[in-house]
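Next comes just one chain, in structure tokens: the form predicted on its own.
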Amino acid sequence: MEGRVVRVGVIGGGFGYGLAVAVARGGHEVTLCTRRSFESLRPGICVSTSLDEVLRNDLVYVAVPSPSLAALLDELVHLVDGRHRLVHVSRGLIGTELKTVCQVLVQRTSARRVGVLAGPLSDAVLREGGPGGAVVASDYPEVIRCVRETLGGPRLRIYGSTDRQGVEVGAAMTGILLFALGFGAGMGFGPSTLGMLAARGMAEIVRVTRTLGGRAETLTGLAGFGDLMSAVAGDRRPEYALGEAVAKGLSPGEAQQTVKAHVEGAKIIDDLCAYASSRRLELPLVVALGGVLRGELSGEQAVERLMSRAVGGEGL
């Protein structure tokens, strides 16, 4: 693959263009399915609503939030085949049994050969080229490779792992922890009191990767302390925006309006609730979070049944 031309696809318009012009700016051809309109595209990407002309390639980035992924599927399982290579860029987990996107390709089509893309990777930088990185993980290789040949470049450094589920549910959970810094930072916690909340809520995504059988270590990578730190330096996520504009007073639904784009985060708070529930994992953070989300606790009395929790020691 190196050293030449090689045609990628992209479904997904936003994310997904950033993607497509990355892609292009390495001197390949990308086929990018969207039914949005784009005032100029660079050279070397194609823009198509058809899903069989972007499967036509072998190497697909899936950019679509995970809550539009039964729909999308339910058209991808006719089109996709052992041949093609389908790595997402999804921040979500799946049903209370917190499936990850992977695992649904591989259930839902013939694709085996899956991956995530994940990290401190902003659409600015793909489409300006500035310097950053990601970490791209899957059971293959040669998904690794593909992905680092066409997506990486001397300004953009992709990272890999064999911890797909790790990387996967590192990215959904770190979403969640960006969600409770922006409430806590609209709720006026100073930032020794949002230093606390970062950690306590790493803790508590150690305990869900470990128990989906992901590894502790990957979280300290760029696909949770990364992405963690990107959002706390200034980089205006929307999970951090939403949880800001909840802790001002606006319903999700008003605050998710403000924000202006999706945050997958927050739709899968209740499904962890679920899950924690279930396996009698401790996820207090999570839980509170998901009772300020259905209207059942304030701010004021979230942060009151967190701090008001008996005291142990720091292990995760």
The other form holds:
Amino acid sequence: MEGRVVRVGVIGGGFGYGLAVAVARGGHEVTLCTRRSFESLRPGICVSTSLDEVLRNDLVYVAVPSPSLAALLDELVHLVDGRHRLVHVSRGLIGTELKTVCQVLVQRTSARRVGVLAGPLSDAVLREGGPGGAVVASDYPEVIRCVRETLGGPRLRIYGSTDRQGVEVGAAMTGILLFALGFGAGMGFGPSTLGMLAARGMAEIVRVTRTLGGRAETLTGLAGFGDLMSAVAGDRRPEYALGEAVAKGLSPGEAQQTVKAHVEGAKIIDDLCAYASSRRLELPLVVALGGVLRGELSGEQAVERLMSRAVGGEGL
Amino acid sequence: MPNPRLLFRRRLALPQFRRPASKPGDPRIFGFNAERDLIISEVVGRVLSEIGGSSQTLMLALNETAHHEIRRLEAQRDEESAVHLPRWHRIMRRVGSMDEGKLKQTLREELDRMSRDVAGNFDARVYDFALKLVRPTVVAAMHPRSIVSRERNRAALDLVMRCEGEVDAVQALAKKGTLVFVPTHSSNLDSLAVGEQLSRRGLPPAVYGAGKNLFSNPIVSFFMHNLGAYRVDRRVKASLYKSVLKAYACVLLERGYHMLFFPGGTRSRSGLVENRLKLGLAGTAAEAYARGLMRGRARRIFFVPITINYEIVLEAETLIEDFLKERGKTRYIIEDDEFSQIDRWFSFFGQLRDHDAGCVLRIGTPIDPFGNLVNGKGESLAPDGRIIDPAEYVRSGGEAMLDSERDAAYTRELGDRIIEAYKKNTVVMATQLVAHVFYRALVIQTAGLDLFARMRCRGEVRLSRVEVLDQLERCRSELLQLESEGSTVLGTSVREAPPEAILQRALDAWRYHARAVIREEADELIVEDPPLLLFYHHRIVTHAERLATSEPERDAAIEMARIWRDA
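What would the structure be for the form predicted together with its partner chain, rather than the form predicted on its own?
Everything in the complex follows now, all chains and molecules, and the chain you saw is the first one.
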């Protein structure tokens, strides 16, 4: 396996281009499916607008923004079969049952060998070749091997995990925590208050992750703690900016426009509130943020509601 | 003087000299005995090659097995210990000084011994006899006058049992590949019901596994041993033994022996449809298919989900009691339940006789080992209906490969698909619908109580007949909607009868149980046996949230459904 040239497909031209560059750097051949045009392409990458062409490769990275995922799935249903290994990079959860993207891929298509790539992996790190790292999670060891072989390199460390559910849920929930931290910063909270917010938010993430079948310890890894730290350290993610804007009194719609990016976390918060209510899951922070996003609570009211709750043990 | 009890522990077989030879067109299992030795030698060879050829791995395997076997046999202190313990002590003493050849030979001998202990036997004469025996036994219990003719037997049994669903497709698939029947399991009668109905619908007999404890009864052992059952001794902890079992199941599947597994592992104590499966040995299907491809003789394997639905369950009282004890962490093994009480059999069949189709077997759409639905031609289908090649699932770089971790992941996916099929093919019976209405009312009226406190609420919850009929009608209309969405199937009475008739049917059926489930008092109905209501209601608990039409009902549904999610 070492040193062999692998043909890889990548769907999506934003983060996907970064992935394509990183794969091509390892001497592999990439077909990138995107409608974007590039002035110059790195050798080893060819661009196509045809999904058919990209899906001639067994290993395909799916790197489309979450809003485009549903439309892409509608097409993949007719094109994918048991030969494909699909690895996505989405931080989304789908519907009020909070299905992960891998679950939906397996349910709606005939692909089985699916996985997720997550962690503090930025476009810049991919294009420049690191140093950096990420985690790939799959039930299928060969998917983990394929990603390591094609994406990993001397300065890009790809860790493996069999807790696919934990990595996917953790990656999605970290976005919510970032929204909460941005909201706290926007409310003018100091570092100690933000520290408490992060810790109690993490307790809620652990509850959701466990309920959805993931392992709590996965959240201490790259997809949870790693991703959170990179955002806090300055990798300004739109979730954080959205939280700040909402705290300053902008409506969710106005805040979205200010941020100028799709924020997955905001959509998930609504679904999460419905899920928590139907499962009797205790998620006070998420529910308060949901109230703010729906315009039912002001920032101060949300804080008041959270702080007036009875204090119990620090259980997760 | 030999111990006479030992005679019963031996495997009893009919004389071989008058044994009929299998004919072309006979089910595969009819020729089992002719290739039994070949199968055993393939199992031994396969496990040996898995262990590898170095002295170190051979010694490790032998040491580990000796360690576990000595521990087990010393604890057992029975005839088996007397025979086998000295040999294992001898092996343990000598294993350190054995060279590679001797290690391999010793291991081969032990593997051969284990494989022979596991491997079954099939005698077509016993099979014919058993089929002839099952029908009249059931009929004698319920329609003594019908036993005089075969035709009447058939007709009488049709009153009790019905088989529906994808029968034609499965009949066609039996000629195209290997079938693996995976039924739900809620009663010891399930084996009889499945065996009888498979034969009646022209489906082939299947090989099945049975715990070694079942072989301790000489009569049961005689039938088990001669009907293709292989023995699983759950006391043996050595990993070598588990490898033998897996290899045996895999070889049988590769050779085209249809198989039957109860993937729930044991009877559902709670009454819930299985939502956690133990596909252990059935999980070798992906490997069996990949091995066939590698040899260029791929034989398709099709999983056939079957739900076995009873209006009343023979052992309901004991099962739910065991479930509640398990929840209270004092689980015990049921040794004496209604299955062993002949008067309960008569009472049970007597009630079923009065209920047209009181037992319905529903066969779901067959599934390939990778979780794809299969059509009647044996083609695997993508969710959009495209025909796809299942071989792609085991290929890597264009070549079929063996990969146990990959196959374990496929098996988990397959398990999820079988659970989905169970949910879709659960036939809702009157007893379950009526139990749901009463149990939901119990939960609403005892809000804040835990499960065990609620189980003690006998005679405390009353509902007016009018209210019950109204709730039954509302639930039925939602169930009809679920049926039209393909999410469940309704029994004839639930679909067609007026609510009064549904209620009466359930109340009549429950007369089988020793205790009253619901007591009638003027225009009121009073909950008398919460555990049995819990048991019957569990069968449709997955639809509880859909059946709720008010806020208190929804709250109760969320609480009731938690048991399915946590199970």
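Keep in mind that this is a model prediction, so the values were computed, not measured. Positions refer to the first chain, counted from 1. Between two forms, the rigid core is the largest collection of C-alphas that superpose within 1.5 Å.
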C-alpha of residue 66 moved at least 2 Å between these two forms on rigid core
yes
